[in-house]
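Shown next as structure tokens: one chain only, the form predicted alone.
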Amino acid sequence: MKSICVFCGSNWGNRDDYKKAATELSREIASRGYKLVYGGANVGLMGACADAALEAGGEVIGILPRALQDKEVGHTGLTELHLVDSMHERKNLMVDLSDGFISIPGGAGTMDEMFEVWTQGMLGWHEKPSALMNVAGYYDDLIAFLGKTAKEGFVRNSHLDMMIIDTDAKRILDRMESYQAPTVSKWIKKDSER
């Protein structure tokens, strides 16, 4: 792996734990020599991630829709800043530039990014690891729901296991470094098997 993409909130959230985790994760990414790829903003957890990686001597690549740059939330101190025309283009470039993905607390945009790259992995469109950093129990309800998707027959257990879930940045990165994508079909049963 050469670069890790972090999906996270453009807000701070209500707990100091979120900023602490964003900072620790980004420092760990930089300390391992990986580039940090993220959404390009200088606000909220996004800004905390970029600042922490840069302060640790890492390279940071931001990808920001022009509409958000116009609102002056773009980070001006990055190694590279790519301005794009849409959120769709932003996600595509994040996938292209990254060797793995970690979601930390965030809102709808973070969920959108996380689910899209995980689904692409299920479909075999890439073999890159995806991880969920469950800071202060933030993702407990989502993790329970993901278990239900497998229990109810909508997601294979092997695909559910593709999502690395942990609370610790070092363990997440260790598991990402040894990740092997499953070689099973996304579909549980073909229409002819019902």
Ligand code: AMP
The other form holds:
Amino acid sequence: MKSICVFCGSNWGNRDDYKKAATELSREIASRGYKLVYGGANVGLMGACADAALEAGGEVIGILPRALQDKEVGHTGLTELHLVDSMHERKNLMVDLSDGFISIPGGAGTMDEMFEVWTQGMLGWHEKPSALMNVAGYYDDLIAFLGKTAKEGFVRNSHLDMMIIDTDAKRILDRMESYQAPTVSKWIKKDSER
Ligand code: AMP
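Beyond the form predicted alone, can we have the form predicted together with the named molecule?
The next block holds the full complex; its first chain is the one shown before.
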């Protein structure tokens, strides 16, 4: 792995734990010599991630839609800032430029990015690991629901297991470094097996 993408809130959230986790994770990414890829903004946890990686001597690549430049405020101190024309282009470039993806607390945008990359992995369009960093139990309800998607026959257990779920930045990166993508089909039963 050379580059790790972090998906995270453009807000801070209501607990100091979130900023602490964003900072610890980004420092760890930089200290392992990985580039940090992220949404390019200077707001909320996004800005905290970029600042922590830069302060630790890391390289940070931001990818920001032009239309969001004012609202999310582009970070001016990045190693590289790519301005793109749409959210789709942003997500595609994030996937192309990254070797793995970690979602930390965030809102709908963070979850959209996490699900897009994970579903592409289930389809076999890439073999890159996805991780969910469950800080202060923020994702407990989502993790429980993900279990239900497998129990109810909509997601394979092996595809559920693709999502590395952990609370600790070092363990997440260790697990990503030894990740092997599953090779099973997304579809659990064919029409003839209904
Ligand atoms: P949020 O988690 O909602 O604070 O958003 C985190 C990041 O996701 C921000 O950079 C948003 O611009 C981005 N985002 C919001 N909506 C979408 C979307 N539909 N697709 C991709 N990224 C999004």
